[in-house]
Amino acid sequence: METKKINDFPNDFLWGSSSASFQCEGASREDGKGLSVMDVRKIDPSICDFSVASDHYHRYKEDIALMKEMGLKAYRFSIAWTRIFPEGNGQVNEKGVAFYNDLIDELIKADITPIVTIYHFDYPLGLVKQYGGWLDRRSIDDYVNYAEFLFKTYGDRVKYWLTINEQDHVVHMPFRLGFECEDRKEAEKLGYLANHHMCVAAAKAIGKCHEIVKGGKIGPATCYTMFYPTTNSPADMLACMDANEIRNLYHLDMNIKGEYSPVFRRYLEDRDMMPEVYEGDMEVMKENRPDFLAFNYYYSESVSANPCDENHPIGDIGFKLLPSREAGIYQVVKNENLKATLWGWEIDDIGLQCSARQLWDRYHLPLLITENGFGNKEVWPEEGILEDDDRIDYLSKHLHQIKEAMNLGVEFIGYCSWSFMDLISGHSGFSKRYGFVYVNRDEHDLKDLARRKKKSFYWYKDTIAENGKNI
């Protein structure tokens, strides 16, 4: 909607940036840290593993000094579960506890608000070996005990908490659950069992946060894909609605409303994938409502109707990493109206406004953007600085859409770009760079890991200083 005036960003808007422990810290086997499922994941040998990453573990003071120079108001990061509990439960690793104490103290000293993700993909391998991890109900108590330890240890300084990052991605990617399964139907069924346990665990953690952390706020961090019907066909519109339900909204309805929506319940029952719901599970979800909703947004997808036939019955799913088609529901189609990144992610700034408005209308919780960014192949030039104008253009246009959404009544807490510095992309190694700060290394050549400020660093610094008046 075009309006006569667009309001400014509020003075308390949290201008931030993001990272994840396994993608930036390195030191994957140092100072008592245990192994996570990401540490042992089979990867393409042409890309790097997570053992060194951006070496943030050893250089966090240098990195936070750069954040302070930029003027960041917030830094969203995750705590590596296995730095605190090497086996996922049991004995505490005091060196890991001390690292995050020091990191948080350094942020507070720089006047940067810490936003902590409790669990961001790097699930403890020890829990998988003990009982199968998220596939077993014992995982609920172990997650809650871990979260409670974090609240008691860091809650005097950390007031913003995120329960689980991109739960939908964990559900659909068996390696993030710590198992391999050639039968995709069986893997999906197990994924939805894990999803149920995660929802119960997150709800209980929300209750613990409200009990322990004075003034604490907590919520889920979903990855939201804006879906469009490919044509004006009513069948495509229905496919779009259904894709949104089974890709975006199913776990949010559980996390926020404490319910399996009728559409999602029927979806699971038709495919024999409905997990066992124990007495009290849904009640604990309803009783522990999040304080806000965080979401990651990178791209949109266009979908068309995909009727079943003899070769593609109900339950037939096509995968890349996430489902790209499902018989009887939808199939993803290239959107000819949008340009794409080198990795095929269609660039759609308006989709961010659409996503925010959909989430606000359905859940009416304040929104916090925890990831939004432009990945590209980049090499530092021999002279001058890296002029990443494409990143500036991407971020500027997406921030403008946040401003437009706010102008129509959507409430935002803040915006955290992905990412502050270059780090390891989950599927593309160091070849896919997102940062304002260039980290001088290649896939397998660590070089000197020096930090260098890209052109976008200065642009975001100015944007923060002007509180977005340049957007």
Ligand code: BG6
Second form
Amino acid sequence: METKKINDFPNDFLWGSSSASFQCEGASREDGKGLSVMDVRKIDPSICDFSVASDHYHRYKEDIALMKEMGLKAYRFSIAWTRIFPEGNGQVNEKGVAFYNDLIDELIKADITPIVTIYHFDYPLGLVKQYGGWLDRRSIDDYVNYAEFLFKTYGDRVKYWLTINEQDHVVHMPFRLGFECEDRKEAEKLGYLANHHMCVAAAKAIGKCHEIVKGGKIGPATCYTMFYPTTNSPADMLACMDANEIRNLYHLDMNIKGEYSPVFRRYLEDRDMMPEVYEGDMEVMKENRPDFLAFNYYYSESVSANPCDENHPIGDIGFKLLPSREAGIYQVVKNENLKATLWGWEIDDIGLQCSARQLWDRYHLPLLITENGFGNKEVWPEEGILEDDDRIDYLSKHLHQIKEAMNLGVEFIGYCSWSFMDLISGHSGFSKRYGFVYVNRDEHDLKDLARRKKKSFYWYKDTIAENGKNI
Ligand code: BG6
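Switching forms now, from the form predicted on its own to the form predicted in complex with ligand BG6, please provide the structure.
Now the complete complex, all chains and molecules, led by this one.
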């Protein structure tokens, strides 16, 4: 709504930026690191692999110096599980432990608050080989032991922790769980089994964090898609509500309220996908409530009703990678009101305010944006600097919607853009850049990997210095 007055950002607002280990570190087989499912992922040959990435492993000091120059208040990064436990469990790799000690110390020295994601897609291949990874209940203890090790080792300096990045995406992507499955229905069933194990594991880790880390705060980092009904037909509204339940809220209700929502339970039971729930699982979730809710926000989706018919009965799933249509529930439709990125992600800053208000209403937990950014194809010009005005426009409009949401009572801890430096995109290699800092390499030509400040670097620097007065 329009209001007469809009409050400023609070003085302790965490102005941050994000990355993930496998997308920026490189050194994927160095210093004793074990393999993760991302290291062995089958990749289109036109796209680079994760072996060098942005070479952050060797250049983290230079990168942190740039963060300091920018005035960044927080840096959200993930720890590569396989640098700490090369096999996922068992033997500790001291060189990996030392790397993150150094990285954290360097951030603290630069007055930057570390926000650590315990696990961001790069699941240990060792655990997949030992027992099938997240599909087996043993995965719960291994995740909790790993998290406990991190809390004990880094918890004196790291106070903000994120349990699992985008669990809602991982469960739909067999390759991120470490298996292949052509049968989409079977893959979904296994995905929801993994989802259950992740929720129990995350809840136990929350308990450990509260026990071990003095003043520690921990929460899930989900990907939130804002859904709109395509028309004002009530059937589209229903499709929109259902899409929100089965795409966004299902695991958050487990993470935060310790329950399978009735809608999600019915959805799973109808499709014979309900995982076995052991005694005590739901209690563990109920007893270990997160301190905040982090979410990644990139776009919204417009949906319309998608009634079942003879050829499309309940359980007919019409997507390959990420959910986009299900018979009897919803289908995604292009939103004619919005422009999109080169990858078709519909740009919707207002959707961020809507998302924040929905989440606040349902969970009443302080919010933290852990990712929000504009992916683009970019080439450093021969003269001058790269003027990434589209990115500045995207980020400032999204930040404005956070300000609006806060003005209406939503609590926010901070905002981490995606990403600080250019890094490898989840699906599109190095050709899709998000950073404030350009990394001089191409898909396959590593060039000199030099860091160069884009126009957005200076814009974010000013924004932080003014505590968002320009937003
Ligand atoms: C999120 C992930 O899904 O979106 C990141 O947490 C990812 O790892 C980001 O990079 C952007 O997606 P993409 O496919 O453009 O890299």
